[in-house]
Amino acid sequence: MIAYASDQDDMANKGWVLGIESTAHTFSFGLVDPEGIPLPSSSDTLRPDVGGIHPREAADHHVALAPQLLKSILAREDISSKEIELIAYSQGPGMGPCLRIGAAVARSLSTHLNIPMVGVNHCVAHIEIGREQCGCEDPILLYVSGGNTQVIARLDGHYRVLGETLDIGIGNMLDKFARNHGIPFPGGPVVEKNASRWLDQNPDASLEGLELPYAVHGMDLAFSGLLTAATKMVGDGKSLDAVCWSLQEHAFAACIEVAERALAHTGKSEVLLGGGVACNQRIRSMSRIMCGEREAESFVPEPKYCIDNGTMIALLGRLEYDQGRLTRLDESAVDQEMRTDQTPITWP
């Protein structure tokens, strides 16, 4: 057990921060700086020829990547291991055995060079993040990620989930569909490719006759019938194009649409967009319109800050750290299910 002491000074006149991120396809090292200032990430992405991302595949690409990464973010730095002061990792949701891997490393640097560790939520690390990027103070955040799809708001030292998917993500929506028609992983990006190249040969498109099932519930969203209907729907011999605009313009309104809603019930003003998804032009563009119709903001940052990021979690783990929390070993466990609302909020 490593002992730690009980007289923390502040962060920033200590060293620096080094955050390992590992919850899915994406193995990470970010930094903060002394000044807490973030830096851009090293980090590296299982991208498989054929199907989804298989967990322990990912897990041995993370194993075989982390000696690399981690020397080339401190070599890019020009810092030594010796003036890292604090670990941060991924605790939690995630792949379970990806996020083992992340928090192995994490167990290991913080015995070899006898500093505190701290394990952190993956989801609040994207709205931290993004609000330190963006300069926004209280948004309603859109998280579109590959594993998961919420709105969130601050409400009495917690993020509060208002409203969230009940089948899969819309990340992984996506992803799959794009696998259905034998685009390889990451198919999102050549769906908002192929919607794009649809829209400019048809400026004037409509929806009539691509309708796709309405996947708002209440405050929650579902996207399995939206990937069934779409399948179906190249299958009945619909062009790939203009099925791809239609998944696209009926997901993304749904998030927005439950995104509007929340903003309503809290009147909050702004909205903050993370997670993978959030580099999707489409996506950004709509929050802009309804933004804008309700006298709101919209924020994202850049795309860098929306992937999974080893940065984002030194960023929070610095936050943490500050409110004098640390991780010890015994329990440093991972938690795959680990909620948004579960982490206490005490920064301003």
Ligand code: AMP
Second form
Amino acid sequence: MIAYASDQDDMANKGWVLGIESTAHTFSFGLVDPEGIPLPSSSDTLRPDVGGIHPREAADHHVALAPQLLKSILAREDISSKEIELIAYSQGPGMGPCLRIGAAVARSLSTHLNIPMVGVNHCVAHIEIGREQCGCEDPILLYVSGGNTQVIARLDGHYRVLGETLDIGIGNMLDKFARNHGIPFPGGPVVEKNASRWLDQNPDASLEGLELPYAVHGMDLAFSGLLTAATKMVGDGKSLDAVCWSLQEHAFAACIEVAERALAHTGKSEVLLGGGVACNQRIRSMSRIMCGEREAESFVPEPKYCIDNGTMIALLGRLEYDQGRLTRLDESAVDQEMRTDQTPITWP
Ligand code: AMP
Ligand code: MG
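Right, the form predicted on its own is done; let's see the coordinates for the form predicted together with this ligand.
The next block holds the full complex; its first chain is the one shown before.
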């Protein structure tokens, strides 16, 4: 990504920003209007009947759905493609075949409409939409999604990863556990339903007899041992609902503990949840309780801005472009391993 100082001159009259999200299972277009207001996305998520998300199948899904999703979002806002000023797309991290579809759509639109494009970091986009929606200033971000689990803070002009999963993302862990018991993708919401049914029927539920490995390693996390142990526990005859409840308690407590330590280390006073798993009521309430005990505040965006969405990509595109950044065609390749701390954060 490069900065063109002269492009700043043209920024007084802003147009619409179209954001393209395609890092994994979801293909999504989102818009930010000329006043900088984010508008809901037009999205579709691949939901295989059996098995998990295969990158190639997800990429095929994205190719098939892109034209109608684009038409529907432009029609909904009653704008023409000529009113778009900038194309933003997820450049990484994510699954290569999926990312490449989003980048290809971005390049085609940018070339066809003769407008600039900017490739952005998907994880940073989760942070910025959360800050925008919740009005928090300088939070510790607990980013809990399918493929990613990170505790992030803004320090010295970058979002630094203070702790992260050493193996699989928390959402992938929930999805795999669910799949092992015949529940199709996305399994996280079903695990949540099962867990709350168990709690309704067992208001005094305790972890006795339902202990699982605890996933904290210093400031990092690990979930594959938890997945194996929980799957075995059901195999050994414990009720699925009880294990769903215990699995959530263990996995979420680990994340909240690392977020709490990040608060203590940095002296910050806000926690912002992001990523699909942040739709879960239990992790939301754990974050509220922990923050309440530390005189900190817990924030969570609406579910539509927790899950992957094109709007957050458009919003980050707007921020980056206003800082004079854009992505040339010859530097638009995707980066599956793009790190959260690669993006310079120069906006307030
Ligand atoms: P993302 O990767 O951010 O789009 O989020 C997708 C992940 O969020 C999947 O792993 C889902 O299972 C998970 N997820 C969505 N809703 C919930 C929920 N209510 N509880 C737990 N996990 C959820
Ligand atoms: Mg995500």
